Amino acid sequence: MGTKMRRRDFLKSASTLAVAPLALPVSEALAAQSTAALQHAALTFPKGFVWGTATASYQVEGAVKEDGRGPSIWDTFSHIPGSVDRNDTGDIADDFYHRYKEDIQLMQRLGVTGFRFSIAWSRIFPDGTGRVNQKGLDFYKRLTDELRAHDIEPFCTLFHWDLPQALQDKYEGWRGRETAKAFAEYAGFVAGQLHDRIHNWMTINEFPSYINSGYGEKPHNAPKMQSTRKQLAQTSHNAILAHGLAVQAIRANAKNARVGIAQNTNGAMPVVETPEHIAAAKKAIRHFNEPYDVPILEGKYSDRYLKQLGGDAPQFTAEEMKIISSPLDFYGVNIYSTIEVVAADNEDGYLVLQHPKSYPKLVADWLYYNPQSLYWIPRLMQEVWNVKEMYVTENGCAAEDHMTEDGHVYDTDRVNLLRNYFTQMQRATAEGIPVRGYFLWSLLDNFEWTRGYTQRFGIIYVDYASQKRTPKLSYDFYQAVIARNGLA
């Protein structure tokens, strides 16, 4: 699931200061100068910081059929009657493939320092291994020059659900270690090529998403392969081993590679914020990601997990488990909403908290408002696993955005739901906790899974039949909050 703005701040500070001898003395007029101008400095962020914005390949490129591209997962499973509302596909989606520098542009005023973006795994190898389809790296390598042509950083993502269908034929997708190991080849190969033009890497968007929703017990998206508990199992660790073997392909083949992932961590936070809650919360942040980021940050399955498991328990070997903990550079951390939890006298030390019926979400129904989450996570990524840079590498909403008789997209509520998620990442970054860096999901409108163009997450009107791009009220909010570097 990014953006920037013009530097507002002197003409206000300055407006301030011509009207407020009318009303106070000097000195007291120049005290509650320098009291705002504390207040603003402690709503900041990091010098440095990054700003950004995400989308991801199938979503917003379109151009499915073009120089040599070839089928995703994604491009069958949409083009089933049935499987996405209203029988939408990403066939053109926002026309990325050829829109990208218009988009750039856009990127640009908005004042973004980052983008994150994925590569189409089948643009690149169209069988998921052996021949190499050169028109489509071509594409990748005009995007990353005009990305850095216009001083944006490129933060790339190798995979983000769209499978090359091959691989899903041949080997049953994630299924397969073989998939694991044409992912490896996949991603070295690309580092090898594109390693002059990006530094920043991410192996693998979102584990729980793709192959819970993909291959679990009840499917709903690509390639909906219905699985036992202990085939999701297998099909879980190769997807992680997928990752480790990445990891260690970009390190091989890229000189300088900052290597990172983009994860859903499933989120944890004390209701109240109290000794025995908080404790409670890093017991329920590290149950809660048993399958993923456990063996990631630890190098091995919980004993817990395992137990629980039985004889569903996925194969491993002690070598995958040091090739999947391959020390990362960054932990991405994909964050929407959290888990609320309490201190509990039971086996768990917690209880979770059921949303009620009034509990406050926007359009998506698994988007609970939550601006906790933005402080919460990343200070129990920090405390938990010891994690010393993260990015939150996906952050917004869907709203219900609609284009007035005037031109424009007062999306009000993405922006009250911005400010109030960024105010608990500033309180994060604040506190020392080590958010380096921020990618609003998302630049467009775009592709939304199975809700097809239903849902708009992006602070970019884009009107589909004419492919008109129009900033939103949201866009000039992320532009304001970028220029200064703080709460807007």
Contents of the next structure:
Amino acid sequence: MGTKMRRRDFLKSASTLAVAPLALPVSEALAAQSTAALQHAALTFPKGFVWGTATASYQVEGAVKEDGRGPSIWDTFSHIPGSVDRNDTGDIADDFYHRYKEDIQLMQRLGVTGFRFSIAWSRIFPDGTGRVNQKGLDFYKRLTDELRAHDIEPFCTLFHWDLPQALQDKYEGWRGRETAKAFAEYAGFVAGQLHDRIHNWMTINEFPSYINSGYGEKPHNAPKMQSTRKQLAQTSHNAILAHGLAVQAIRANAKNARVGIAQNTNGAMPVVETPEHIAAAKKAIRHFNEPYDVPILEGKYSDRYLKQLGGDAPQFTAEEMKIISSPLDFYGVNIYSTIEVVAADNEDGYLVLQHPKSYPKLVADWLYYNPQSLYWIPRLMQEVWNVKEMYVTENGCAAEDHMTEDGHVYDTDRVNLLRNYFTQMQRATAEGIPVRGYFLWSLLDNFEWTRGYTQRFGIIYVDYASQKRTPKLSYDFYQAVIARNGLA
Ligand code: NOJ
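Could you output the structure for the form predicted in complex with ligand NOJ, given that the previous block was the form predicted on its own?
Let's see the whole complex now, leading with the same chain.
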């Protein structure tokens, strides 16, 4: 068969496939097509959506003995051999205390409009209460001035787990109600001092991670204080009381404050999106968050929670429940994954599905790959608790990053994760679910608590020996998303 024949056959079969003749020259057609493709793919976010990155004091600052900072429970704990992988500590971390200017430049290049960081309580009050350390305060003034000079809005967390050691020693940390009062004093003081620079405040980061994991029945985080069920329930109560007292103290001391929280609300997701499974997920999310989110958002503990605890239930007053549920301007949620449920004909009305062994996961053993969490958690927060304004205060990926010989980190796993999580977050905002901003965890690789420096969450690679920063491929990806305010 000759070439001509084959060509004719091809054209014949093509015409049976009803391929339309090109009306434009090829180059123009291709250009038009790519514009159309771009428009089609324009999964954009609302105007003014805050794109940010997140960090926390002990994980990045280092300089633990500098300028009068008092010790925190994480200094003590990380120095006890065997507490942290490879006995890593936060002594130096990313040396952010000295390098914040360089890091803010990297943020500016990235294009972020917000930066979430935390204040180390013991830099301000080295003993937890009483004596103020002006030099500690000055650091956060310098930091926030620099952010503002680069048009980056500071979002400040007041407590990200580094409790002053003095309060652990004096009151057994969060086991003591006095710690809640001390926290409110600290929060009010800092808000009064920094309100001209900081408008967005988050009281506390992730209750379960420092209460249940620090004071639980089987604790593994600082201060690793084993408790009975009764002690734990009271400790959880003290923590939400601290949150409520701090909300009031911030408002009393800072006129323009917008006050929120950064909580890792346990998500529930209907595996199948039908009304019966969605209704099941709504029931589940209330059950999964009984010690923290329910009292904060509903003003009371659920009957089910109190009944389950029986004689171990916390002691509280009606007045305290009012304080705990003080109105917030926004709810910040740290979202990495979610529990999956289906409707069931049982007392709860749902069944929790265990992750099969082959379920995709990142390098952290808890980090199941579930982009839909960025849609379902905000949606259920709105539908179940009528939350009117939300931020994703954390989301990100622990990956095994390697630098190539020519100095690149091609973290395609992180890019893949972010792209798919963003798609689901866009689905939420497109439906009018009030997610106002997103803070990627994390700007830099950093001290990942008991995992030390073995797990990297940054979009900027940190060589800890030299402190050299190298933006990863995910940094370029995020930069393009921010520039477009949409999927890139
Ligand atoms: C939650 C915590 O707030 C943060 O400190 C931690 O590093 C990330 N998640 C990743 O585990």
